[in-house]
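Coming up is one lone chain in structure tokens, specifically the form predicted alone.
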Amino acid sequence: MALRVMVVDDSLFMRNMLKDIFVRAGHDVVAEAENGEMALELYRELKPDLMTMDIVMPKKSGIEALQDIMALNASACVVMVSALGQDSLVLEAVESGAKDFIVKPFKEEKVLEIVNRVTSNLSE
């Protein structure tokens, strides 16, 4: 099943890497955002099936944006993207409603494995 995906990261390089992974896997990247404020606006408008969300971003952190999105839709499917060593932030994100997390640097297979796991119940 093709997912409607939104990629959120302040790094254009990381957004492009994730977009390429999703497109190769047959998913539709419907939007991308470079900060938490933009992510929240686009989520409200597009309601994607899945979001990848960087934790550390300007204007509004990924965790703050996640909390706002979960307040709008408690079943939103958000996977956080973190750098090595951000364990306490990852824990906070999971406690705030993130379905899982991807650690940078990541491999395509690992990203798709996590996406498949967290979205397996969407088609049921």
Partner chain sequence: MDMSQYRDLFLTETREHINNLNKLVVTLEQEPDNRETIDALFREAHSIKGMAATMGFDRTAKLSHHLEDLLDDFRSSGQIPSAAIDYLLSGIDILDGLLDDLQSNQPERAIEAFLRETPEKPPVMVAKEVETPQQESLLAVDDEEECVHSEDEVSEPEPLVADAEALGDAKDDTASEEEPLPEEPDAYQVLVDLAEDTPAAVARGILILRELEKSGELISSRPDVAALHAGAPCQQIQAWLRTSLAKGHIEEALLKISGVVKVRFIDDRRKDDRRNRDEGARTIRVRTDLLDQFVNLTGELITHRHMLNTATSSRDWDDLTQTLSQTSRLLDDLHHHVLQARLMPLESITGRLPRIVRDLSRKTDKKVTLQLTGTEVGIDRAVLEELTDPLVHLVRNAVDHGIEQEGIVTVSARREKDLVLVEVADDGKGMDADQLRQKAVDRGLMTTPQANNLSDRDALMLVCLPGFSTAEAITETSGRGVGMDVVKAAVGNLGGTLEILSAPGQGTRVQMRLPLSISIIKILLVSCSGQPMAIPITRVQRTLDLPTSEIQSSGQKRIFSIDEELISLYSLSDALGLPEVAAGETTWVILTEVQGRRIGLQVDHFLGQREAFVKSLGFPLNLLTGLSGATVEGDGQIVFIVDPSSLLEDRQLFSND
Contents of the next structure:
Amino acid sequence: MALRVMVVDDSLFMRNMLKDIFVRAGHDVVAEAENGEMALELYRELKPDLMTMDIVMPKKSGIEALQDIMALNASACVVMVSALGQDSLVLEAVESGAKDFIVKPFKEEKVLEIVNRVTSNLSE
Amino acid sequence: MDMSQYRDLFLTETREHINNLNKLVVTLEQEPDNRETIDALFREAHSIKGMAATMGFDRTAKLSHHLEDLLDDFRSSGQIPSAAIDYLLSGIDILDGLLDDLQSNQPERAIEAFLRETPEKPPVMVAKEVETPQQESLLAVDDEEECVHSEDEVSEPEPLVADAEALGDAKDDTASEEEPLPEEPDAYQVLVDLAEDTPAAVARGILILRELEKSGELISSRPDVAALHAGAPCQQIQAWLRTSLAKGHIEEALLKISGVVKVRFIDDRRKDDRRNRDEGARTIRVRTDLLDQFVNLTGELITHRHMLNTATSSRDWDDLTQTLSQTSRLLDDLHHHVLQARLMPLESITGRLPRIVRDLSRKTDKKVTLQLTGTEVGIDRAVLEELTDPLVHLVRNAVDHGIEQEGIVTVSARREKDLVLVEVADDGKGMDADQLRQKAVDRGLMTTPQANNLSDRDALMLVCLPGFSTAEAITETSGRGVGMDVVKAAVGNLGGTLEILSAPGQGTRVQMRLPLSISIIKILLVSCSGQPMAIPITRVQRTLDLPTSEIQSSGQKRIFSIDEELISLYSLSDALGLPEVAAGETTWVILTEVQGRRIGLQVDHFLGQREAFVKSLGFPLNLLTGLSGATVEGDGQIVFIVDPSSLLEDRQLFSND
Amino acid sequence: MELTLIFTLGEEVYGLEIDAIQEIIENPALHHVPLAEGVLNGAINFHGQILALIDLPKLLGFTAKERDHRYVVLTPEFKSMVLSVSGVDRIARLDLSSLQPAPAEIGDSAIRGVAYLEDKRVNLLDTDKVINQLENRYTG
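For comparison with the form predicted alone, provide the form predicted in complex with the partner chain.
Once more the chain from above appears, this time first in line as the rest of the complex follows.
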């Protein structure tokens, strides 16, 4: 089943990479955002099935954005994208309601594996 | 989340930390600017705080946090003002009290009054700054940097320590830590292994727990969310789960989680384990190499079982005999190693002595140094537990009555064949045998000739008579006999002996010779004509509660059937010559074997299982066939250990027809 | 002259050297011993040792029922048995250098010989024989 995905990252490189992975897997990337504020706005508008969320971003951090989104919809499906060594931030994100996390650098199949898992849980 | 399973471990470990705190503060009092000691103190308080917070023991956490803050200030100033020592010590005492509360399931006591008394920040720092402002401020920067370093050191090693403990404890604790779990017949244990290099493993662990929660009722887990937050290692997550979902389904879901490499299910064995938990579970750390040896020996025993099977089926008697003798060697080896595992160093109970000596010498205005030597000697855990109070008594006595103004109290230990000699010595005024003789006469305990007839050695032992010297109390602390009767009884209870060596001006040495380990067996306690009796577990095949109506009489004999086998029923009361107690609707029966045949032994009811120290019986009790020893309950009650086989054979109640 | 514990069994006066005595205990907690019949009156937890209380008058065939509340604990040399007697009297000095054989009418079941204390005859208890009698009774 094709998912409506939104990719949030301040780096275009990362956004493109993730977007390509999703498109190859047959999903629709309905929006991209480069900071937390924008992510929140777009989320309100588009209600995507899945969001990937970078943690360290200007304006609003990924965790703050996540927390705001969870306040809007506690069952929102958000997967964090973090760098190695951000364990405590990842922990905070998971505690705040992130469904899973992807650690950079990542492999395509890993990303899809995680996405499949969290979205299958979602449909249950 | 059920934290109660960690309670015992928490209590044990925190007591250790408190011991260390006491020791360190006493050391610090002598060297107030010893940086390492302050750092170590800080770490101890920090550890307690972490554990208490994890357990949700708020006041304990708050108090240890408070002490930690205070120590942190001292750490920055590099010195502890002497006024703060007393404050720290009373804080440690309150911590100890809080643990008592927690141990006895009482609410934690109030700590607010103590928190309000916080001493002023160390004035030393201010004074120094005034003296040499510039250099000092440079130094202060250095200090701060050092602080940061040491804080790193503080936080870094902790997971490692926890890790090592988890490795060491995981195996021996499985039984005890499962204890508080409610009975869940359809529950099972799930072991989830994570890849070694899993990034953000803690967050991963929480996701795994979340997945498990979705699969059914997560009864408990190790680590759990709180433990994960506290930094518990999570290479493996053990969870107890009650679920109606198929194992395969759960496994699949778990394996989908990134980082999960292996999922295993262990059927719930808690019902079996439950039998072993009559006495409050106590934890003990076991060195991993010892565990390895257990594994090896068990492996060899399994091999030997195969060899025995083969020999039996081929009826090769030579082979059988040979394998049996090898097996018994292996069993001896195993027994030896198991006893080894019970050994703990004497220092695990000498930790509070420095503090006790310090407080007591202050109170009595004496200058007493405590020396501990040989405290690494290993002694059976059970012996150590019983030795704790006697040791304190002896050290108190030495400070109170041995040392006059200034002196040394030495606690030492060394191995003597299969005994341990624990000695408490002082270089004080010593005891005068003649004075003791006189005192015995004055007390009316013996006549003058009797007293004169006592050897010096026996005269010194007079102090072990109950109340021998307490009557002469001058101050709140009485003569040297304080508790000596208790000490002697405790040593005797352990199968040890006590000796006093002393002469006027020569100091006093109290020597306790103790067995390295005690003969400990598992017993089933039963009530028999209203009296407690013990039966070695090894003699019990099974316990049964039969409806009395199912017992048939066949002539003089009573018979019941189990597993389609007809079994004769005998009465333990009858066999022991005790009055018979009529069974109610249920007849409580022990299934045992006599002369190769299964028989039932009726008792009033079962009182439970426990470990017991076996004491040998004095003459002529030792001649009574059927009694193999006795054990003494906490209240002094003697419980005899019955060997059903020799009992029934001897009483000729058992006939082989 | 030897220090000797003077006690009675029934109407007879007995003596036992205090060298053989570990302690005299009063009213210890007595624990019932299963299988014990006759002269084993119970077990005593004596500083962690489990010792037997022997009814000495009964063992030696005295019919008197009275027993002192004080018991005599023998030294380990005499198996640390605890003896119950009819009455504990006192400790006295006794000349044991010239023991005389026991008169025939009281038998010699457990008497090592007799001595005299202020003209009264004192039977010296033979602890070895007591042990022998117990052994015979409880083995076989």
